[in-house]
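Below sits a lone chain in structure tokens, taken as the form predicted alone.
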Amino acid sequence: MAKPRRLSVVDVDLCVGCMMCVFACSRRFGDGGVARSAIKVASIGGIERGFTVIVCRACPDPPCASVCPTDALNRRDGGGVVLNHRKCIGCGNCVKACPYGAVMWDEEANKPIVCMYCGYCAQYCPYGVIEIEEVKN
């Protein structure tokens, strides 16, 4: 059985703010934009200041999943939760739940995204700022 995996944001000193990890994660999905990214990348003050990198950060205890009242985020082996959609009411509370603000909001399906940690974002980043590893015991 293969190991948990988990995103690492290795050096956020190397973005440059192109979204290209953004751009791939939507695209994952079939989407084109931004809109359903399960990562985002934020000014901190443009060229001077640098970028920071909104991603799961596959919480041992996931603060989401235990404001859920459906039961819809599940813990995952590794960290981090698994999203049963059917489950979902799009109540909002994980979105509020994160402490880092890596719990996106699908408008239009009215739910959250959360990260399933495939690492097909960091595939695309030309700057090495992201990476998937597995999760050490």
The other form holds:
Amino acid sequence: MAKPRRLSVVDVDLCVGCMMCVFACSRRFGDGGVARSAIKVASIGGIERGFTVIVCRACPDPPCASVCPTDALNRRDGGGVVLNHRKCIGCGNCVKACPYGAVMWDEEANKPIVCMYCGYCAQYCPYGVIEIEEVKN
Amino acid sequence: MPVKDPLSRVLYIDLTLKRFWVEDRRDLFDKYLGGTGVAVSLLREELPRGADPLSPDNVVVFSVGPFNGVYPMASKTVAVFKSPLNSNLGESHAGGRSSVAIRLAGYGAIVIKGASDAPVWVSIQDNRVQFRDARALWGVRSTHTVGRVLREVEGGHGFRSIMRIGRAGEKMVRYACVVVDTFRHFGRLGLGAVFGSKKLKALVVIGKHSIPVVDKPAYRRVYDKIFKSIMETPATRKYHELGTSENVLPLNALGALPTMNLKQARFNCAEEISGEHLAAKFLGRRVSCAHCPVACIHLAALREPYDREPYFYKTTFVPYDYEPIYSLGSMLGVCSTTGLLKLLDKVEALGLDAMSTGVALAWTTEAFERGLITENDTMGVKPTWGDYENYLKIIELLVDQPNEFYATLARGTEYAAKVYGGEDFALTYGGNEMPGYHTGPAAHLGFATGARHSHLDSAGYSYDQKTVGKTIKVEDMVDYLINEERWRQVLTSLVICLFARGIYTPQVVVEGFRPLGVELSESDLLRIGREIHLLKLKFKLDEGFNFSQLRFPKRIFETSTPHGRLDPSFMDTALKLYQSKIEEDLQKFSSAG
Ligand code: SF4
Ligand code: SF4
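With the form predicted alone done, generate the form predicted in complex with the partner chain in the same format.
Whole complex next, starting from this chain.
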């Protein structure tokens, strides 16, 4: 079986804030806009100071899974979580539990969005800020 | 218009009544796509004919188009209003995160009417519009501070756009700008003064919705094709590496860089203000508009020591582009790179249009040299080529307007020259200060005839540069300008950044529409472009614009261009031909309904 992967922010200082990654992540589902993006790019107090790229870092012991009352977030082999949409009741506990703010919220579906480490976004980052990598044991 | 798309929702905001409502205007988006086309139609509907631009009657329309939030480099928002600078069509475009925020908040356009009695800022998220008390923000020294405050109190971090005015807008300097997300601007024709007259300090828009697409696999295919061509075109690299300031040295070498109020077209300090020099010594960061991989926005890090405290430095980030380098650099004979950066930072902090400000200062300097104005008028400050310290003082004064002279200068170069004389060297077209290209006849004809009197209307500068060394035929040049301006109406209705004009060919635009469920042919697009162009001209004529009253400043005939000295009779013939072609076309357009 293929080794589990995760998305890694290689060098955030190269980021220009173009949001190409954010748009790419929503385009996985074939629509425009950003409603379903699991990655977010925001300035750190004004764009002159640079940006922060917020995305799930695939924690080995993810706090978001611990606080889910319905066990909708299941630990993934290699870290991070997989969301079971059917079990999720949209309480938002997971969003509060993530210290990185990396559990996003789909306002249109009222469900969390968590990175699935597919690497689609990285193909559109023009400056090599984000990369998909194999999880080291 | 794309099916299932929220684009046709128009948000109307009445600042007098503090009310807002949404109307579905599919009719307009079907006819004119979005952006420029829809914005001008809405302005025609809402603006009382002959309205005073600084009265509550003026209307501001922001509009985005079907490609915003969908395809890369569709990253601009169009603003239209009645311009307080030339009392006619005001149109200005800006990027930053504005277009994505408006589009993904679920709107195709925002119409702002009336005026508030006390300063407000308006905050828009989804279906919620809030009028918030901005009295404490009014009069704050710098637009940077206003941005900082609003960033703290507003939500939507990462998906919002903050558009605000500075003191220049509050004081209704007729070429005040609206600063967008720091370092981007609705620069030209005085939108900042209109905001100021409405007591509108800022507009915050937060949007993070999706845009439904009809044919999803096709959408991803077309997207990838466009993305690939953006990444492969040499223009992308050029705009990313040095940015538009790359143009300084080539234009100087060509003898097309307006210098010291266009007494010359070559600047002996071009090296100091060049993109190469700025990149090597000052470049601190490059940033991008939302949904654009190019990152052409260049920020210089200006490090200044504090006088009283040893080893204490202040680092300011200052945006630079070709146009402001021309207007506040070569036009003023400024050889000091840090001096230029200080001037750029000053206009940014006060919220002034850099181009108009620079041209106004250049006129002031020459008028002072010739004794048309004196130290009495300037309150003891001597405008002198290259003396940026004095220019910094004058900029503050023209915002504060403590006397008759500065109040006059705050109304624009054309007005000031009418009052004090010196019209021959007042570099304005249709009341708007001239952009930085003395490349030849097409550039100047374009400034005169373009609907916004901008180099971006019809790119005459590009025509001139392609024809250096050749004889220009009047008819060809006029046709080029008309056709170019018409195609650009399509691009700015989608709304594509004009730096991507090489990518978004008519064929690519047709392909881009298909996955959205819209079938338009190339000839449909050209027809729409023509209609929008004529619609704008009709608006202008109705508001008192007149081709026969256009003038070429005498100065442009005195300084040689890469095409040699311009011939007044050639320019006159060209202008008449342009006018007759447009009038003929307008007649056909009107009789076709
Ligand atoms: S790796 Fe996939 S799911 Fe994760 S942010 Fe990138 S595109 Fe989205
Ligand atoms: S695509 Fe890359 S450069 Fe652009 S915002 Fe994302 S991480 Fe930053």
